[in-house]
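Take a look at this single chain in structure tokens; it is the form predicted alone.
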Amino acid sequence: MVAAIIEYNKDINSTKDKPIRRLLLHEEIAQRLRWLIFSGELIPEARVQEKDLCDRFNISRTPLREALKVLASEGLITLLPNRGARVTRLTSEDAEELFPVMGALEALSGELACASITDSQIAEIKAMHYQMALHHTRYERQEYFSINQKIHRKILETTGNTILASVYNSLAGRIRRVRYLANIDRARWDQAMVEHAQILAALEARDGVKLAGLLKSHLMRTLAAVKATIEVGSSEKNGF
């Protein structure tokens, strides 16, 4: 009996800090919905068809609605009181407001990272860069984008600045969508890879001033590409 109690307590202690399965489920659903939005399968201003998505993912409405709340906090979904949700339309004005802020945050993260980054952290980012380059060569957009985001986040993490991370993370969901839009154009995608190679070189040299400038200019070039994509989409919508 005593042995059984000891084993029971071990089980409790080993699982009490683990995430509840429902949390993992709604996070997974949120990730899938992001890609449906990024890829254009869920189009801007379209109503979210909850029943169809529940059938598609074989889930109940509870984790779906939790996922929609996450996407609403990222600006991807607009919740309609008692009327469900719709996909938020991204405008050029939205991008113009967001990018200078994110550019300043990324520039600061680059400058701070160079002052504290370790050799092992640089090696990790370098490995991710080469993996990202492979996906670029294979035209594997989703895989490329996923690692791209990890690289930017890893540079931020190496600063060890929790306040910077908190502010950055509050806007990260919004920036993911617009960054994905920028790489729809192959020429911009190729240019982005060249810029990332320059970013990696500055990081390896621990040149904080140069890295800050590269990260900021990288983001502002992305802004130009995003605005061009948005304008093309608006013209097509209006029949121009």
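Please read these numbers as outputs of a predicted model, since none were measured by experiment. Numbering follows the first chain given and starts at 1. For the two forms, the rigid core is made up of the largest set of C-alpha atoms that agree within 1.5 Å on superposition. What changes on going to the form predicted together with the DNA:
Superposition on the rigid core between these two forms places the CA atom of residue 34 2 Å or more away from its counterpart. Residue 208 shows a C-alpha shift below 2 Å between these two forms [criterion: core-superposed Cα displacement of 2 Å]. Positional change of residue 88 between these two forms reaches 2 Å or more at the C-alpha, relative to the superposed core.
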Second form
There are 2 protein chains.
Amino acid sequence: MVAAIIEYNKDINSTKDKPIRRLLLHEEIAQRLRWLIFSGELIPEARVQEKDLCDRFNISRTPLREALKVLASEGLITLLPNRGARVTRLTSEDAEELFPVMGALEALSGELACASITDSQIAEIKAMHYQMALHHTRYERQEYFSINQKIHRKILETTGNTILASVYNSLAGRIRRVRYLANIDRARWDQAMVEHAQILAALEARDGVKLAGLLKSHLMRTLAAVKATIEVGSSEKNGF
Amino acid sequence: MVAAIIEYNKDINSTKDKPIRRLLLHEEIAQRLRWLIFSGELIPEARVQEKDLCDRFNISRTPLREALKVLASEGLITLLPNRGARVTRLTSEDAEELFPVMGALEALSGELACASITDSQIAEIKAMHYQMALHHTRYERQEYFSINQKIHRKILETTGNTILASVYNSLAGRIRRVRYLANIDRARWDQAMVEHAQILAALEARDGVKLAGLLKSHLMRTLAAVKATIEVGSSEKNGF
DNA sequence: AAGCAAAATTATGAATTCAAAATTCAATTA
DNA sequence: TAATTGAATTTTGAATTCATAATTTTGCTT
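Following the display of the form predicted alone, present the structure of the form predicted together with the DNA.
Below, the chain from earlier opens the complete complex, with every other chain and molecule after it.
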């Protein structure tokens, strides 16, 4: 009995678990706010009223304001001193700055992935790719978009580089809503599928340089589609 | 007189300046905290006591805590719920994740810079380069380091891509202290100067692809030197 | 009725307060 | 004396309060 307790204690001390962190309220709130922005419930340029959100989440202003500061540092919202916070509107210029950076990160992602990806991981992505192709033939935009995201995220995960993933995700967050709403035309969609097939092929061949180039150019072509969406959105005054 | 006032008002309204934002206290505090970390006054792993900093800055805990949340989202400090904040210690693994990302960003930076850099901007960088070379021959490490930073930042600015710059600076911030303290040996230093000469040449030739490759490999070689510093630092328990 | 000015209201920025958790320290026991 | 328990203190997380800036409303003037 005593021995068992001693064993147990030894185990506690020798095994270094990562500390169990009960999450801080402002982090929970920040995550929920991100969802509100991605889902489109919080509209760009619209003022974010602290009181409303406090009531909604049943919290005081302190953790909410902390969360707003974090989102501001991520570029998702803009703080106007004494005049509140508002969801940052993505301009065409922003997109033109964001995509080359995301392109560079995706290229790196592909390069690193090729160096370490396992056969089973490739098989997984391949399965996702065909699932996506199916949605494409069925004109199922939402589902296509969802799996598309998953494939890119899967490649990112494969690299095992958490910093790369977090930086990429942060940037992608800024344009997620626009991409989601992007009403890409059929021609561009077909073209995107061709590009994805090439991407898969390069990944299977573990050709890092090739894959990097494909991902980069894929992103740059997507930029054009997104820019078109932004222009339309702006002129309709229901911007992004 | 009245006319003058009207003129003045018209000017105010017609010219759309970016709003003069009296900076929020937490932003000021966040910036000062960054300096404290970069300068080494705040030691990694050491607990950051809220009270001490509040006394130091003569502010209440509210804006300080907001600033801490922002720094945490930048990765400069780590928040342990109910156990305070501490400066994030850069591990060798962190460096191995950070440098490839920074390399990709620098490569992009070089590529974009070549596409738009003016002759006078090149001349400016060239002047800085020779200034740096002088410090190198004189073994003036701090000055060399300082100009080295400036050159890379100047190339970044040249691209005009503010998002690229801010992402890069955020990542660079995490390793600035280590790089600053990095006691690179003479051989590596000499090698770095050779690489810089090549970088300048590629920039003058506006050879974006070449420059991208050079910057990337330059970063990866720097990684090795930084990793060595981290290892030494850790074993001496005065880590980074 | 339109335009303007002043008062009233509301929202924001930051300090203070309060409750809960962690840490310190002293007393006790083996 | 070393280890452990439990109270006292400190520190943190979050709500509340307070002062000030921004916005809205009201009432006046033309």
